[in-house]
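Below you'll find only one chain, the form predicted alone, shown as structure tokens.
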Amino acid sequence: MDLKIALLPGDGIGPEIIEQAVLVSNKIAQRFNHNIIWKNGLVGAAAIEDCGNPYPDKTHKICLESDAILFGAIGDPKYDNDPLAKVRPEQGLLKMRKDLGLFANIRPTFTFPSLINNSPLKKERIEGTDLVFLRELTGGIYFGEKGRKDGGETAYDICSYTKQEIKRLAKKGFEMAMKRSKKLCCVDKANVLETSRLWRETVQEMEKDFPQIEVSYEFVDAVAMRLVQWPNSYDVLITENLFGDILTDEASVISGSMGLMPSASVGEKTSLFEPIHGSYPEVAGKYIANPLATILSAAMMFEDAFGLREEGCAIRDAVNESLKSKIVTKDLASNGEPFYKTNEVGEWIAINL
């Protein structure tokens, strides 16, 4: 099988975390008979350096004449540390999101049980947490009219959001949970916000249409609480762009490091595969970032993008492999253990495939 894939590095550690990714791919790809096409594309900072553009059009098509997108991390504190700067490269990521109608973003949180004691909660808490964030993408105060008045004495950011809009998200999330346990979680703040409000009375209006769900609706204040006392008890939650980019982070630290969850942005182009973490530019070249969320997001890829299911399988059972094992890059190291470069842990999954 052909598996045409633009791989957008990045900025950061983006390099260096998607050469594992890209190494553990062309392992899996020998192994189950396949060839990949890759098409390299500049995105974020690097793009800013070689042509002032966060995403530049030659990226956009390498994009679009893709099946799937393998992409690092954005970000660069020489626009970070800059105010006044016009262009900056997160710009490129809500371009791309928009322009390839990436509208979905899946997160899932989920243990491993060789780093259950990793995780700063008790293991009570969060032992059999398998739960899935779907984040409107395109939408919401990211996307809305911005600006200054008053002689730059006033700022502004406007949350807006169409009826279509969540009912995309929404479908996408019900259908998740008919798959899983059939529990959604709908979450807003609709007690003070009027976008809330559509949000929850979109969902209410769709229960009919998928009958075997049962729906809760919780505001975003009780879900960060809630995440942090029974993760284990959500399975599938849906919710807007903010209030999804705030509560993912959080989730993601339920398993032990930000370095270890996958995700996944979808819409009506592409898909779209990342780590959920940064582009982390103070260690960059280093080699000590951990590949494994990056290596997740290949796995995701090749299931949900190409339906390569015995595929994925196969680069998780090494990726757990590797834990077992304590191949382990410094941030999963216990005090005193030995841990391993990017490269290395990268390399010892490629073998043990």
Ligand code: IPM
Contents of the next structure:
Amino acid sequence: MDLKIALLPGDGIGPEIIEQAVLVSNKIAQRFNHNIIWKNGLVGAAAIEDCGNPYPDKTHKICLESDAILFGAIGDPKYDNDPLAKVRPEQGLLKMRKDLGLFANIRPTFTFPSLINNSPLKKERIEGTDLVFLRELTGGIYFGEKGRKDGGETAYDICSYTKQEIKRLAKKGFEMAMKRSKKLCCVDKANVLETSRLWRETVQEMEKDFPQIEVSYEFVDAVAMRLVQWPNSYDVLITENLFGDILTDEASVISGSMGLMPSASVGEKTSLFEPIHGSYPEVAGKYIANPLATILSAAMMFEDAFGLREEGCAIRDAVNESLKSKIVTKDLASNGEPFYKTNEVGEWIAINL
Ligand code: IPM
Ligand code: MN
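Target state, the form predicted in complex with this ligand; input state, the form predicted alone:
Below is the entire complex, every chain and molecule, led by the chain shown above.
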């Protein structure tokens, strides 16, 4: 099978973790007789340096012409520390999500038995956790009108949602719940926010189309608390953009390292696969970052974008083997235990596929 993949390494540790995912993907393609056609594109700070635009048309075209996108990370402290910067790397990611219609961000959280002691949370609380967030990705406060008034002394960001935006995300949540434990949690702040009341109303209306699904409605502040207390009481959670951003970072702590969790963004035109962590610019180029979240994102890509289950499973098995054999980066090594470089972990997994 021909697999056309757009490769967007992005900023910071993006290039070095993407390199490992490419190595692993090429190896799996070789083993299963696929032909991957990679096309590189610039995004984020790397693209600003090149042409002043964090999501150039050229990159958009590469994405549109591909069957899937593999993306590293975005962000550079040069822009974070300059509140007056006119262009920012993150605008590239937001524009890419919007222009490609990637409205649903699928972010699983699970534990690895061999890493159960790596989590700062107690083992008996997190054992067996296997949940998935569906975060709305192209609406809400991220994309509402924003600005300053009163000579710059007042700032605002408007949060708005249409029923149609809520429906298409919730539909994916119901469908995913059908394939899993038939439990769906709608996370909102309906006691305060009008947008949340529309979310709740819309999801309630949809319940009749999915009578097998048990739906619960919880406030985001309560979920933030229960997520670290009883993570395995959740299965599929749907929520709006900003709540989803915050809760999925929180949830990543359960697995033991931010460097472990993959994600997929799906929608209208194509799908994008990326680790949920950021660009970690402090260590860029040092090859100490954990490549597993990106390698696991590649596994999701084989399964979700191309329907290649066996290939995805083979990657996941090799990742599990690397953990069991303790071929891990510094973030996962126990005190005094040896640890390996980003590329050593990537190469080990590729060889053991
Ligand atoms: C994420 C990131 C992005 C977001 C940033 C880099 C714009 O934190 O993918 O979770 O806030 O969506
Ligand atoms: Mn985030």
